[in-house]
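Only one chain is included here, represented as structure tokens and corresponding to the form predicted on its own.
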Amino acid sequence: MSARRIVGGARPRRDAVDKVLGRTRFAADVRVPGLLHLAVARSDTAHARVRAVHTARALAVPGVVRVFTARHVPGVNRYGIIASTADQPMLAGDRVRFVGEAVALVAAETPEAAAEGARRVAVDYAPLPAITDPAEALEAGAAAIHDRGNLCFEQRIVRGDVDAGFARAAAVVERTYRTAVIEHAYLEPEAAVAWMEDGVLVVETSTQNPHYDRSDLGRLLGVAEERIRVVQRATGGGFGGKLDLSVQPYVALATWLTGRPSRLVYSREESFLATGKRHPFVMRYRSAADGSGRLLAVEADLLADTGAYASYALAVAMRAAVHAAGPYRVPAVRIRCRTVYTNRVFSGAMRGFGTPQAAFGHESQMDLLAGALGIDPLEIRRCNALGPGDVTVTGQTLGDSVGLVACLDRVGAVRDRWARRLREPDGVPRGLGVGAMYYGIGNTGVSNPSTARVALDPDGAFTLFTGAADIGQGSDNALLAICAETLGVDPDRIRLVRGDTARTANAGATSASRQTYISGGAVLRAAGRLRQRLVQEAAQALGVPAARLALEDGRIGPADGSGTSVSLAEVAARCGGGPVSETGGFDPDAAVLDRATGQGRPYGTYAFAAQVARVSVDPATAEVRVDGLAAAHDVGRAIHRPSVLGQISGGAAMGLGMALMETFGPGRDENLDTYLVPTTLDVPRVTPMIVEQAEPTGPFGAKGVGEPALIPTAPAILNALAAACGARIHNLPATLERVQKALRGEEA
């Protein structure tokens, strides 16, 4: 088997045919005999004391079996993905904090009875002041949303002499930027089914992190994790929205307390109402550069609305702060990011963890500095771009896998080609814009390991066991390719067991673009150890030194092709006939950030990217059309090229939505008829370009691309809009009204 036959190849994804033919079973497709159907009664007020929850009328509905409230939760009625800020109740106890918060759970024989029961739950509320603005929440005397106050978390990054940098600057730019609340809008709504099996609670669900789910469910139910099994079903998208618990606690509670199977599938309206959103940011930036365009200092104050509960607020604040100055050499920074409680639906993880918001700020600033100094926007990025051996704003020295300049060169060639035919004699304003980014792969400043196991089965085939949840992004394919390349076998000879807490070890959450790099590293080590063990066993059987043997195409024999070889089935038989397995793990070299200064090594490696957008604006209607997007991404090594190209194109589509149309309004947007996402008519032809600056610690040099694909798109589009209109839009999305102001020369 030749090198690169699998890794770097373009084999069809294993799940492709079943998905195209509709054979894939998602969580909502699971049916178990004797199901109880569940419905959630939710708060219609944003902030109130709960005096009493009245369930008698709900219990009187024919078919209603049980109604559960907070007093029925057997364990700790609180969950959250980050233990230090876990503060969200399964069912509201003495207070509700946002419209849509769960106050009761109804279990019934039919979906209709459950829904009617939920409608009949009555709650006696004592209203409290509701706060919907994070700045107001921080004011002295503001009503406390949580006992510990309204500031959820704060992260600072301090390095160098900021004041001196501004004092000697040739150009200083100061602006405030705002981003919107954004809904994940994955196609598959939240769904779960639960049942008891030999004393174990089994939950099959749509999730990004089955092992985390099991831990939280154990605490909520007050039982040992060993008595709970979580299985990730095929998942129709997540983008971070399926990291938090949603339906899982309700099916777990109902089944645990009744002994009967239960099922809950959110409607689209319920998904919009009650699940996490992208944090809206208010960002005040001040940036300084010398006469040649080199950055001297960046000061940024980022304020994010985390809504009623913390969810991923800590991680968002840390990551946004770390990336707030952009992928550039900046000798002096003073950065603060705060996440603040309000009485809105909670904000959580969404593709990029605050970095897309920060990128809108720092990339707008780079264009403004370029304009103030008369420098080409691409050139000001090139002269400041991080490279191998450079030091980041957290004091981390970068290794060799830094491909930002190569990415800028690739999109620069496209931009120059587009520029030659940009102005057409039709009076339509057109513009080109560039955006760049870097993104730390993995969780910020903490240990985030993964473990995998690879087994040789008696029939000579292999099984890969991984807890990594594939949510459509293709981690199954990438991990199988890494395993197959390491073992020297075709991927079709490898079975896959994935996302089952009873059969797989914890691989960590599918988030932070970490699975290819981190779980891929675990698979590489497990498969490498197994290969070494099998070759040693074959060496004894053949009487040949192990150093002379190779495992290729399912047989082990002399590497030069001469002499006798043995099949893997024969090797398995020599090992006792049963599965022969090895385990591997990988944890990136990261370190905790200093609490006061934010200095440290937050990530083991970084992805880099640059994108260019071409836009045109209808001068009569202010309608914006993105006519082209080119995106160059340093992914380290593309394990499965079609998946990488697809991620880049899909991320660009999501970034277009963030730039031009997506903004979630509670009470206004209840479904996809009013909450607008890009369609095929909105998304232009995307030209994805892969840059491979190999990461030595990554499997075959790989890093990641899932979240980086989105991050530079909105900045590139908004910079192109500024070039087309002659005035800059500072608030996302760039609505018709904001574009009209820009066309009139008013900064919006």
Contents of the next structure:
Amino acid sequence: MSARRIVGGARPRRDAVDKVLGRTRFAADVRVPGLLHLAVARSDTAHARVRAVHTARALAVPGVVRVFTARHVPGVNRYGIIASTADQPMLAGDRVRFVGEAVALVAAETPEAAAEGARRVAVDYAPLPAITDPAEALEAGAAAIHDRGNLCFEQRIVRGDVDAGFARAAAVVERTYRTAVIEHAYLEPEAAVAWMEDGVLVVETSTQNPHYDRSDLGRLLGVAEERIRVVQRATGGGFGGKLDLSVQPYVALATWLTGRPSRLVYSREESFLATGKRHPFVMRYRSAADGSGRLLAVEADLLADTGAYASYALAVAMRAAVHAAGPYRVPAVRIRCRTVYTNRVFSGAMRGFGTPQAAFGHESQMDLLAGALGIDPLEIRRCNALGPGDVTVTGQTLGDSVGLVACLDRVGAVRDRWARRLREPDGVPRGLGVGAMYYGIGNTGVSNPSTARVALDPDGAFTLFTGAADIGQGSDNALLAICAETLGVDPDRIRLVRGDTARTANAGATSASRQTYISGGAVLRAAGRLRQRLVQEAAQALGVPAARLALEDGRIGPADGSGTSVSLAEVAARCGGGPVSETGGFDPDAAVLDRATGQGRPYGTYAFAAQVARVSVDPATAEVRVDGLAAAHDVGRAIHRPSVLGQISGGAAMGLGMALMETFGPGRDENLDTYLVPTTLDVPRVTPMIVEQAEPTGPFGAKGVGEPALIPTAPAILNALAAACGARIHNLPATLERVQKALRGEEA
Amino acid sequence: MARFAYHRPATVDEALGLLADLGPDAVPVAGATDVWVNLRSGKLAPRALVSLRAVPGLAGLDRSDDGLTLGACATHAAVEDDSWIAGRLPALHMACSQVGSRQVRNVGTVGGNLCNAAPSADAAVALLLYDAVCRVEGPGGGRDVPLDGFFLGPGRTALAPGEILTGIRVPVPRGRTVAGYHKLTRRKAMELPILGVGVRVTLDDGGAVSEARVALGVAGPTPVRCPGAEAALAGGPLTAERVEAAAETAAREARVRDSWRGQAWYRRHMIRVLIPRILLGC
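Please supply the coordinates for the form predicted in complex with the partner chain, as a counterpart to the form predicted on its own shown previously.
What follows is the entire complex, opening with the chain shown before.
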């Protein structure tokens, strides 16, 4: 093969021009004649027994065709992406558990009639006490939100002699940190359209996981998966919020029971009200270090509010616990993370699965230890940083792809440059702060394979079949690059069939920063096998040993350029004329964690990162400006550099929102006028830096970057604020009032 | 969203005639940036909108030695882009330049900002500083209403049913003047103020404060002037003591509240901080 030209390059993305020109068709753009419009009637009470749902007045609205309630759900009225904790009804049965829970579904000839019908659904509730605080939910005698109790899931990580570590510490810091409920706020609200086609229910939707959607739709409807086809439409962002089902069960139910096409698109208000959020955490940390700054022990007790339903609570608890001590060598840990039910809209997956919250804790602790010991914040991280061959808190020995020190060095150089401009004679408090992280790629402690297929078509072009949902992050582009590089052809010669359960194999969720590493691995293997088969076929045709042949620019011939070659179309013809295809799979080397100690090998590989923030604070008003963000990320290998740089910059913007302004108030925030996300004027120029510590098990050395991009940002900004103000903020977001208190020297 | 008729009268008289005919079921609109939000949420469900955008002259800026006459449909962007206003009425320029985002400013109008009568109206606070006078036309003829008496409560103005705001007269202060508006927000665009603070001080030839105006947004049910603070500034030279006394008085008298956007203690403290900042640059 020639020198790699595509992997590591910067070609324009295949979807770019259509998106810029507004030609991309999202699920809400799909028009089907004769469709039913849907509207969901929702609970206005946080916790109640449902005595009765009265639908007669809704059915009387002209244009309303049907009104569905829980009793119409033909299958098991319970879904959830993690099967062992699946507990969410698509339409509430005898109980509602949060304001906004779906109670009835109205299908009508017009959107107006559907909405009016939904308004006229009357529910007879018997109120139950509503719990809004997770600590209260765990108290003895608290009302049980689910039959199994209010503790949804608990993960412990126990390793080493924690008490001995604290006993011989030169510095111990103990603090409690709190984070806020955060809304994903993707550009495209949830949308789906469904229709029947030859006895098969087709659902086209905005999703991060079409294959999961199909399996839970099958359970809800009580039909075999083969009778359902889910097609992922172009998706305008997900950030974890489109891993759960949202609108899909409603279009599926309406179409399945009426035979008519149906459509449901959430308004922004409904998206805020009814879909998952980032778990708010309360985190008590106790950390010990010796006189040189080496960590001796970390104790962390993390309590997360998962709201009314489990969704991804199990994964969040596991991942937050595994990452709670940060990307450091810590000989002794006692970590516990609990996710707890309350009567609030459910929390689920959001970019980082609890790791961004934990990072705020462990990175604040690192700065406090550094301060107590008089050590530079970068230096204390460097001397504790995980390196190749080190052992993590779960007892996993790391391989070679551990680029944390390189990341710290890269941002350290920027920090030193910025430090020279820090003290200006204008009296403006300025500060620099560091944040670091590691992040396991793929699902925690479970098999999470992906399968891909690559075919040579009769015309000599290829088709890549992948179930991996591209939600805007660019997995299409990355997978095509891996495929093209392996086959030695231009990516433009590869057709793409993506995210269609009828045509592609399960690639698993687009989450956990896993698609480049895992689906990329599957594509690499499928393309590699196909290449091998084609070269062997050509070897027979040419009478030349396969070992001497190369596939280059659509032809197979001697690698040294001598003699004749055959075109791929000729090879295809030799193989019988139809498409020639090969399948490949990859499943990272991960294993289940010990239930009691959390020891084990949760992930195949880890990404690493460090970021530095530069902030200035108005000394009187406490307005904060983030003047700079430098972000160095060890991604293993950048498959498509602009996409990696884009992920880093976008993640930093999201992290800035988490640090300074984002907090969701149920009943208060219905839209983006009151729920504030950063605007272009709030986000500084981000300086993204790519560190490439190749991962041997990754395609061309690649790992992942989607979630890591966000994780160190809020910690870096909060540490910079502490440096600027002289007092630390322990509660996110850092509102004007909290910064004002910090400026006065009060801890906030 | 309920259906409604959309009228585009070509003259003020035609607009008044439509409003008279349609009665309380019709809502006059200019940029509709506030009205639209309420239509979408269902808070407003009029049978008709009467757009004033097609009325010639209502979007104009008329500059003269005496001052500025803003057509009620002049956009915030038109004010933002006007260097004459920036030079002579800087607080108005600052306020209009910070409304929403450029996209909102391209559509939203100063007149609409006043008629919406929100306590957070940026332009209203600035216009109070300049003793602006509203020109109102109605079925019974025209009248002038000083802006100081225009706001009756949140969302309520002195406009009688069937009346419309057609223009705003803004005198240019005579004499050496310091004026400014500070909008305090949690993010740097697309947000209502936590607090809006406007101050104007005009000096006589002897250097004494001849006119002082202090106005606040989100410090009461409407944009308000602070007479106590104005009195504290007036009558002598502009000294740090006078400014501090004015700031203290304004902070004490302000009817600030706790809300999710900001807490009362912080708002009160910021009044104390921002009045000196505008006047003394500190």
